[in-house]
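To begin, one chain is listed below as C-alpha cells, in the form predicted alone.
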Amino acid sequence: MKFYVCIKQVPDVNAPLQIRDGELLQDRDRMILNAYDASAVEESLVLTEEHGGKVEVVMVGPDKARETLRKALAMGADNGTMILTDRPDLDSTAYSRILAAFFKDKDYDFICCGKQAQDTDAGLTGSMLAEQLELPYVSNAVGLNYENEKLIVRRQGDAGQEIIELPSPGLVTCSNDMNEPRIPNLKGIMQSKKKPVDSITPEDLGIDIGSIELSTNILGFEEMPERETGKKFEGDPDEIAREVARLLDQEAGLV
C-alpha cells in the first residue's frame, strides 16, 4: 500500500502577528507543519505500519522550506519530494494544479491531504486536486481504516459521523481531531537526513509559474471590529422573554 500525503509549511498561529497600512506582517522565522497535515502524515504512516507499505510526502514551496518536509520523514516517512517555488501568492487552484501535474505519473494506491491550512482555512486545494486527478474523494476524516484494499473512512458530517468506503486509488482529507500526531524522537530526526528528498520545480511539469492563473486575490488585510457591547437583562423572566424577542423582531429583524 502507497501513500502519498501532501503537506504545507504555514505561519505558527501562536506566533505574534500585525496588520498595518493593509499587510499583514508575521515572524517569518516561525514557520510550521501545518496541523492538519501532520495527522494526515500520522494516520498514513499508521496504516502503513499496521498493513505495510510505503509513505511519501510532497510540498509545493520555497526551498527554506525543506526542514519542514524532513519533519515529515523525521516522523517516519520514506521519502520526499520539493515542487520549489518562491511565489508567495498562491492559491488552492494553483496548488491542486501543480500537484495534479505531478501526480498524473505516479502509481499510488491513496493521496492525503491536510482538511485545510491553517494560514488561509480555505479548505479547498484536496477536492480540486481530486477533481483534476478524476479520483473518488472523501472530506473530514477522523478515522481510517484498510480493508480489502479499501480505506474505511470516518468522516464528520454537519448531522453526525458517516463510514464511507473509499476505493484505491482515491484520496481523502483529514481533519485534525483524527489523532495526536507523533513528536519525532532522536533516531528519527537522525535518520530523516539520510532520507531522499527529489527537487523539481513547476516547470518541470509543465506549469510556468509565473503565468499561473489565480482564482483568488487578496485585496488586504483588516483588524477585525470590536464587538459591541452586550446587553444585559434583569428583572422577571416572562418580561424578559418577551423584551428579548421584541428586540429581535424590531431592532434586530430576526424574527
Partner chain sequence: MNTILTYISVSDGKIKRSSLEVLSKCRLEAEKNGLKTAALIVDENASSLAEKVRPYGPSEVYIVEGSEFKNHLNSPVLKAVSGAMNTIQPKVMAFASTENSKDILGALAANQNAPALPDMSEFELTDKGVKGKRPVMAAKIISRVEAVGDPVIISVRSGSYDLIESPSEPQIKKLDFTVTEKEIKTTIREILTAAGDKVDLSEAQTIVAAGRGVRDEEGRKLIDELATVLNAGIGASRALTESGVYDPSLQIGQTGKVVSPQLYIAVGISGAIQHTAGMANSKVIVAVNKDPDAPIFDITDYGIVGDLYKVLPPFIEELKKLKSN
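Could I see the form predicted together with the partner chain next, after the form predicted alone?
Shown next is a single chain and nothing more.
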C-alpha cells in the first residue's frame, strides 16, 4: 500500500505574536510540523506497519522547512519530496495546484492531508487537490482502517460519526483527534539523515511560480478585540458560588 502525506510547516500558535502596522511578527524560529499533518503521518505509518507498504511525505515550502520534512522521516516515513519555493503568500488554491501537478504522474493508493493548517485554519487544500485529481475523498477523519483494498474512514460529522468506505486511489483529510503522533526517537532521527529527499521546484512540474496570480489575499492583521476581564471570586466556595449565581441573574439576566 502506498501512502503520500502532504505536510506543511507552520508557525507554532503557542509562540508569542505581535502585530505592528498590520504586519504579523512571529517567532520564525518556532516553526513546527502542522499537528493535523503529524496525525496523518502517524496514521499512515500505523497502517503500513500493519498491512505493509510505504509512506512518502511531500511539502511545498522554502528550503528552511526541510527540517520539518526531516521530522516526518524521523517518525518513520520512507522518503520525502521538497517542492521548493520562497514565495510566502501562496494560498490553499496555489498549494493545491502545485501538489496536483506533482501527483499527476504518480502511483499511489491514498493521499493523506491534514484537516486544516494550524495557522490559517483554512481546511481547503485537501479537497481542492482531490477535485483536481478527480479522486474520491473523505474529510475530517478521526480513525482509519484498511480492509479489502479500501480505507474504512471514521469521519466526524456535525452530529455524529460516519463510517465511510473509500476506494483506492483516494484522498483523506485527517483530524488530530485520531491519534497521538509518535515523538521521533534517537534511532529514527539518525535514520532520517540517510533517507532520500528529492528536491524539485514548481518549474520542474511545469508551474511558473512567479506568475501565479492569487485570487485570495491577506490585506493585514488585527488584534482580536480584547474581552474586558471581569471579576474573579475567591474565598469560601459556598459563598462565592451563590454570589455568582445571583449576579448571573441580576446583572446578566441569564437565569
